[in-house]
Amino acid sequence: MGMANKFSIAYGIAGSLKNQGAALIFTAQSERFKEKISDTIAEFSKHDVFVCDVTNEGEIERVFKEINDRVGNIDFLVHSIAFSDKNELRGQYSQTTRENFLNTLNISCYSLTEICRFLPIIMKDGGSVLTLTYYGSEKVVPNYNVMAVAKSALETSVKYLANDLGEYGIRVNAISAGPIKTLAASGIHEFSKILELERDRAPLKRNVTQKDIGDACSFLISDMASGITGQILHVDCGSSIVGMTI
């Protein structure tokens, strides 16, 4: 759910699940983000795409209804959805507007838990499920606001929600992501300065790749993981642990 085009981190998830075997079917936002990324999505699966606008009441619902119709019993979820304004993403955190905090918080956080409370029904043999989230949630990054507030709160949300569903048989975890450039990353006022220092002060000398994170989650998805749940694995070619350079 929520792939943008070639760029997304998505993008990266898609190919190596594929590689490994998954059959693969999709959501889009819209009809016309349908149309945009048909050609994308063809690469990956013969299905068409479902269209869900999380930030609709009972839209969730009636895909998976849909779903469960046209398609059966799933086995995994990727939640690839965040959404904030960018001309928030920028100067400081307290001029963050009611309006888009909200907005922020919806798409990007709570649009998980919503996703999570249909799971058992047609996740009904088990199954994982997967998010984003990022460093700015741990501490700050300049210019990431009101985004690193909803990936604090979805980073939370994953424990708990593994926590309510480790009964079905479904684990909930996330990736910590180290900085790509994607649609979504460019709105973040000078986020080519951010891939810079991430590159100089990460352990390997270089920022990761869409090809990083989709491996990560293939093996967060498959049965190598299954005693894992509630974790956020940080991808970021050890960036995360460096607090200082010189």
The other form holds:
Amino acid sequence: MGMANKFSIAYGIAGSLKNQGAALIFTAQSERFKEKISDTIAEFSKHDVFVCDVTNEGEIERVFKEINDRVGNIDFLVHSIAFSDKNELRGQYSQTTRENFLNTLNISCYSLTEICRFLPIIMKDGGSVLTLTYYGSEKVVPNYNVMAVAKSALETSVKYLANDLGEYGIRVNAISAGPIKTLAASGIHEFSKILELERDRAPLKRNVTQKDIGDACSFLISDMASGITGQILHVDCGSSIVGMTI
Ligand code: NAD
Ligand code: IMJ
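Switching forms now, from the form predicted on its own to the form predicted together with nicotinamide-adenine-dinucleotide (NAD), please provide the structure.
All chains and molecules follow, beginning with the one already shown.
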């Protein structure tokens, strides 16, 4: 869930999962997104794209029932969805409106909770769930603002959901990805500068790639990670371990 175009983190994840031999099904936010992404999805899947706007009441349950009827059981789910009003991803966090606070948390955090509630109906043999988060949830990153609060809530949700779904043999984890130039990074103030600073700070002295994230996702999704649940794995070229550079 959440592949918008070839720049999306979900595109890198789909590529890696395909390399590992996974069969994939995709959802798109709207008919418009579906049209734009259909040719790209054809690289990965013979199935129709299922439309699922996570803000629509009952849509997640409806889509899961549809997938269950038309395709059958699934073994994993990737949640690569976030949204906030662009105007509030700059300036001061204290200026966040109630409306955008609720909408941001609804799309970027609550959606995973609702997904996990209905998951046991299509993940009957157990499986795993993976979501994407960012370091701005842990330490202040300029302009990340309400998205940071949503990611903190998402990371805590991962732990509680992992505890809830353990009895169904379902694992829930997150990857905390370093910055990547995607649609969700477009228009972010001085994003190119952020990429440069991040590259210089990181022990590996480079930025993360879609492939880095995709391959880590394949690991966490697969039975190779059968004993791992409720974890936040940093895939950031080591940047988050650095306290100071001189
Ligand atoms: P992206 O814009 O390609 O993906 C975001 C997706 O969210 C889009 O496909 C969009 O359709 C979907 N979405 C938004 N509102 C939705 C709704 N109401 N219903 C259904 N889907 C909806 O950008 P991306 O960078 O690939 O983001 C994917 C995830 O990775 C997000 O959770 C983002 O916070 C996270 N992330 C991104 C970075 C980065 O630097 N790009 C770093 C760390 C984590
Ligand atoms: C986003 C805002 C501010 C700083 C940021 C980011 N940094 C990074 C991001 C430093 C890496 C990207 N990121 C981690 C996100 O989760 C982005 C979420 C996002 C981006 C947009 C832009 C377009 C829009 N709404 C958005 N909603 C969420 O209209």
